[in-house]
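In structure tokens, the next block holds one chain alone, the form predicted on its own.
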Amino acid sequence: MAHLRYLTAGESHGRALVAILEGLPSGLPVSVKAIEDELVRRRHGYGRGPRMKIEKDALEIVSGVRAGLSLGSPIAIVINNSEWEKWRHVMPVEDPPAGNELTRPRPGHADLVGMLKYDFTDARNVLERASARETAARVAIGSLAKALLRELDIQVLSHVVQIGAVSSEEAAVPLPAQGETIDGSPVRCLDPGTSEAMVRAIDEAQAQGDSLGGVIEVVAFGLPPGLGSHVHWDRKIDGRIAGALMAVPAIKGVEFGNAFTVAGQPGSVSHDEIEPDLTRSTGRAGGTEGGMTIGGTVRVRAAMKPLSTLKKRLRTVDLSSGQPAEAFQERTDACAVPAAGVVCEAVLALVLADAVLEMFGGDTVDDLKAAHTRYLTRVEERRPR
């Protein structure tokens, strides 16, 4: 059973998104503004559609926090939809919906399979929940996981390393202090020259009615060795991280460290050799071995496919007639890779916070910190002198 559990609910154009996070210890400082700041980061990024300019992500914490501190009980957050009144007639709870049914499913989206699975004739019954709008709820509770990790001097950040065919040649892993610089880029890429080329690629795709995917790198700093476990498959930290990242909409691949490069190399140049002080001078494995963190930094990349709602409409079938047709179009982004990086930060933080609570326990933040300090002291005593 997970030590940190969460559940989200809500549709893209419904009244609100709801997130419930259970398992945070008591005494964690909780700031509404800090959560709102994370939601703002998620809305930004070059290539986003017009909806990002009108969404306000007005949130309310309705339980689990008192006087700015967590109580140890479940925390419930509501993110109201500022466009609800415009969509009330389309998304009513009891009355028949107004508007035409969406019967021409989009290739690459959940539309068709969801319609078949749940026996719907209207794709809106699927797309409203399958929409990446739901990730706002995960970013909100992910900000609480980040706050918990910061109590243990663990930090998480992301940056974009590829959009479309444009890749960054910057090999160095960014440092926590560079987070503001990354967010200052319109595409959240650390290299200015590559950032400009990515913007041009997005402009070209947008002019052609197309979309672009890319690759995000997410990095966690300050991790202790041993998060996760080698003893059973569902406790392995890299499996848990990969599963969480793959559950982000449009993510189709995950790579730890230099995994796809070392797959073509001999073992003698693929592994991170152990130094006399038990550290590693290389990070080819991405910071995990045997299902556990090795200590220090975890580095993982996520590949995001191009978004499936296109002005350049793809072939499909109209399920109301059975005839070939063009896929319908909702409002869409030309590129959402920069925003996906913020979402991937949130889900990585949730996995790591769960692993921290699993390893160190504690009903209060002070108990958690004390156990963490004792462990680090024991590990330090094992290092050769």
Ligand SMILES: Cc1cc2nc3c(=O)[nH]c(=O)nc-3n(C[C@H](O)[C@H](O)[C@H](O)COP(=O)(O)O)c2cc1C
The other form holds:
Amino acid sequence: MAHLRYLTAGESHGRALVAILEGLPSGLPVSVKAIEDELVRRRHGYGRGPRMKIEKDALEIVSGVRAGLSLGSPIAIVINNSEWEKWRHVMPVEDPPAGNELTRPRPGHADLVGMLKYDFTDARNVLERASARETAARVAIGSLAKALLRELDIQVLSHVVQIGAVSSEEAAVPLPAQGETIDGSPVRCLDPGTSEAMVRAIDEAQAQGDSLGGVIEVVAFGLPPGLGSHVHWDRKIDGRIAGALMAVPAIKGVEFGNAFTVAGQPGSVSHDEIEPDLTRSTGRAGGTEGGMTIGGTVRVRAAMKPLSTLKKRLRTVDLSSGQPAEAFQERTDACAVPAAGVVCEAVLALVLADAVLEMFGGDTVDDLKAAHTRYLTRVEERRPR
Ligand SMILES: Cc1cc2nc3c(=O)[nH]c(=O)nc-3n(C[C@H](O)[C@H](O)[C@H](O)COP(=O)(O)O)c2cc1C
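How about the form predicted together with the ligand, since we already have the form predicted on its own?
Whole complex next, starting from this chain.
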């Protein structure tokens, strides 16, 4: 059983999103402002649609925190929909909804399969929940996971390494202190020249009514060796991280370290050899071996598909008539790769915080820190001198 569990609820245009995080120890400083700041980071990024200018993410913490500190009880966060008054007639809880049914499902979305599976004639019943608006809830509780990790000097960040055909493939792994520089780029890319080319590529796609995907690199620094375990498949940290990243909407591929490159190379140049002091001078494996963190940095890439709600409409079928048709349109982003990076950070932080609590336990942050320090001291004693 997970040591840090979370649930989210809420439809994209419903009254509010709700997130519950269970398992956080007591004594963790929690601030509404810090959570809001993460939500602002998720809303930004070049290529996002008009909704991002409207969304305010007015959030409330309704349980689990007192006087700025976690109580050890479940933390519930409500993120209100600032447009609810406009949408309450479309999304009423009891009354018949206003507006026409959406019967021309968009390829690449949950629309068609959701309509078949849940027996709906209106795709809105599916898309409202499948929409990436839900990721705001994951970012909100992910910020608490990040705060817990910071207590152990573990930091998570992300940067964009590719948008469409523009890539900084050989990009150096950022330093922990470069988070602000990354966020200063409109596409959250470290290299200014590549940033500009990415912005131009998004402009071109947008002008043609098209969309672009890309690749995000997510990095965690300061990890102890041994998070996760080799002993059972569902305890392996790489599987847990990959699962969480793949569950971010539109993420279609995950790569640890240089996985797709080393797949084409001989073994003699594909591993991270062990130095006399037990450190590694390369990071080809991305920081895990045998389902455990090796200690230090974990580096993972996530591939995001181009978004599938398009002005350049894709072919579909109108389910009300059975006739070929063009897919319906919702407000949409042309590119959400920079924002998806923030979501990937949140889900990586949640997996790592869960693994930390599994390994070190503790009902208070101080107990957790003491167990972490004791373990690091023991590991340090094993290093040859
Ligand atoms: C931050 C973020 C924003 C997104 N914005 C949009 C959008 O504006 N339009 C769109 O068609 N898809 C958007 N998506 C992707 C869809 O939510 C996703 O493709 C869809 O739910 C189907 O799921 P799947 O791609 O994982 O199969 C976004 C994804 C993320 C992570």
